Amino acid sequence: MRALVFQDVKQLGCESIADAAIVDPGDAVVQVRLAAVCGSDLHIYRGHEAGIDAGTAMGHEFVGEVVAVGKDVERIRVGDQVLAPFTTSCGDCFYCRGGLTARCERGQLFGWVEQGEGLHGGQAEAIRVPMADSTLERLPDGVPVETALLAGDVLSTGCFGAERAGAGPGATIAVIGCGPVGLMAVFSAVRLGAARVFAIDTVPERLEQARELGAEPVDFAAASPPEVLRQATHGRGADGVVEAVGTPQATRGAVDLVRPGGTIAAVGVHNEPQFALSPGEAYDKNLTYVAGRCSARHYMDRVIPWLRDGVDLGGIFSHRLSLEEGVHAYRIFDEKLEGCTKVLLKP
């Protein structure tokens, strides 16, 4: 089968790899209908996360049709149209029972093979899904497939961040970074009832999308976000900040935006060796700082009902390309070319 594979830092290729197949009795094989390029894929592409084997199929956002199941699979059937979170989960361990499916004792990340162990990703013609009954979910009826795909990662992560930042009735929430996760955090904060949501970025296309989703956009190249927030909150600052970038500069920005006693929810993937704020700063401002990988399988159950209301989030995708155009897709997404906000790949 054809797949978009990692070769080296900033080097991908569309190549033939071994067909996806049943390995364990709880597996399913999904023929990929659509895959997407995620911001966290860029961490591998740029070499910020090292250790992945050359030849690994990239990607962890996909939807498709089940074409084979192992003998122990009961809930998922051949012919089902399904979506998946970015990690597998058993649904029954200590962490899964508590909703922390991202830390399942048997879970694995799609699109990461290291020293021969791991799972290939969904930017391919097909993909093997272990623990299929507890990992996969059927596509919801009446929901556009592109919108449904988002529930497996960026929408779940956006909801996770907004919820942990305290989005709710009366709250003022700031979102730093209007990439796909940030935009979905805006959507989620509005959906959760936040009174005001401020979206902070410099890319005009992203700021306009944030406005369409219900945010008040702030171009930090043209205005001071802390000053904007202070003016909007009688000098206090945001009740909560979703940091959706994953850089020390974004952390510093969050500290400057949040009010005393507020919460910073970091959903951007950080690779730096230490925090950009000191314990003393957190103490002096009575901050709550929360971080971690979203338990997307758990949050899928939260966000899918939102999508049944006729919501169409397909506008987040600026490009729809073939799998063979995947190398170009990564380049324009990485370098923010051609007004690229997010890319769909069609095997």
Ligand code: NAD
Contents of the next structure:
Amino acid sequence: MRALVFQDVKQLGCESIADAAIVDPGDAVVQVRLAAVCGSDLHIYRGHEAGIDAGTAMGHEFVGEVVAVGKDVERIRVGDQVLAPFTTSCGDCFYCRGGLTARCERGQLFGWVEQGEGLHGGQAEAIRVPMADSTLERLPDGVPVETALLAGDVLSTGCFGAERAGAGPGATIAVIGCGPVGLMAVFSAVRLGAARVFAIDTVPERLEQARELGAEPVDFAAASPPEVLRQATHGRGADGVVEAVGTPQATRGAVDLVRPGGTIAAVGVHNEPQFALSPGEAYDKNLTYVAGRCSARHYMDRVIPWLRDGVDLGGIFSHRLSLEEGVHAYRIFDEKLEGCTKVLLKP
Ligand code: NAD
Ligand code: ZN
Ligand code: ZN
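Cool, the form predicted on its own is there; where's the form predicted together with the ligand?
Below is the whole assembly, all chains and molecules, this chain first.
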């Protein structure tokens, strides 16, 4: 089968690899209908996350049709149209029972094979999905398929971030970074009832999308976000900040925006060894800082009902390309060329 594989830093290739197949009795094989490229794939592509084997199929955002199941699979059937969260989960361990499916004792991340162990990704013609019964969900009726795909990662992650930042009636929320995750955090914060949502970035088309989703855009190259937030909040700052970038600069931005007693919810993936805020700053502002991988399997169930009333978030995709065009897709998403906000790949 064809797959977009990691070869080296900033070097991918569309290659033929071994067909996805049932290995364990709980597995399913999904023929991929649509796959998306995520900001998290860029950490691998840019070499900020190291250890992945050359030859690994990239990606963890996909929807498709189940074409085979192992003998222990009961709930999911051949022919089902399914969506997947970006990690597998058993649904039954200590963490899964508590809703922390991202930390399932048996969970694995799609698109990460290291020293021969792990899972290939969904930017391929097909993908093997372990623990299929507890990992996969059937595509919801009446939801556009491109929108449903977003529930497997960036929409769930946006909701996770917005909720943990305290988005709710009366709250003023700032979202740092208007990539797909930040945009879905804006959508979620509005949905959760936040009074005002400010969205910070410099890329014009991304700021415009944030505005369309209900945020007040702030181009930090042209205006000072802390100043804008202070003016909006009687000098206090944001009640909660969703940091959806994953750099020390973004953490610094969050510290400067949040009010005393507020919360920073970091959903950006960080690879640096130390916090960009000091214990003294955290103390002096009575800060709450929360971080981590979204439990997308858990949050999917929370966000899918939001989509049933005709919401179409497909506008977040600026490009729809073939798998064979995947190398180009990464380049334009990485370098923000051609107005690229997010890419769908159709195998
Ligand atoms: P992206 O790269 O498309 O978006 C990042 C955006 O941040 C860009 O628009 C960029 O212009 C902007 N930006 C960069 N520096 C900034 C700064 N200092 N202040 C404000 N904006 C800044 O990526 P994405 O797909 O939106 O993902 C965002 C982050 O979320 C990534 O780190 C990704 O790995 C992470 N992520 C985390 C989870 C999770 O489970 N926690 C899930 C999905 C993605
Ligand atoms: Zn992702
Ligand atoms: Zn589990």
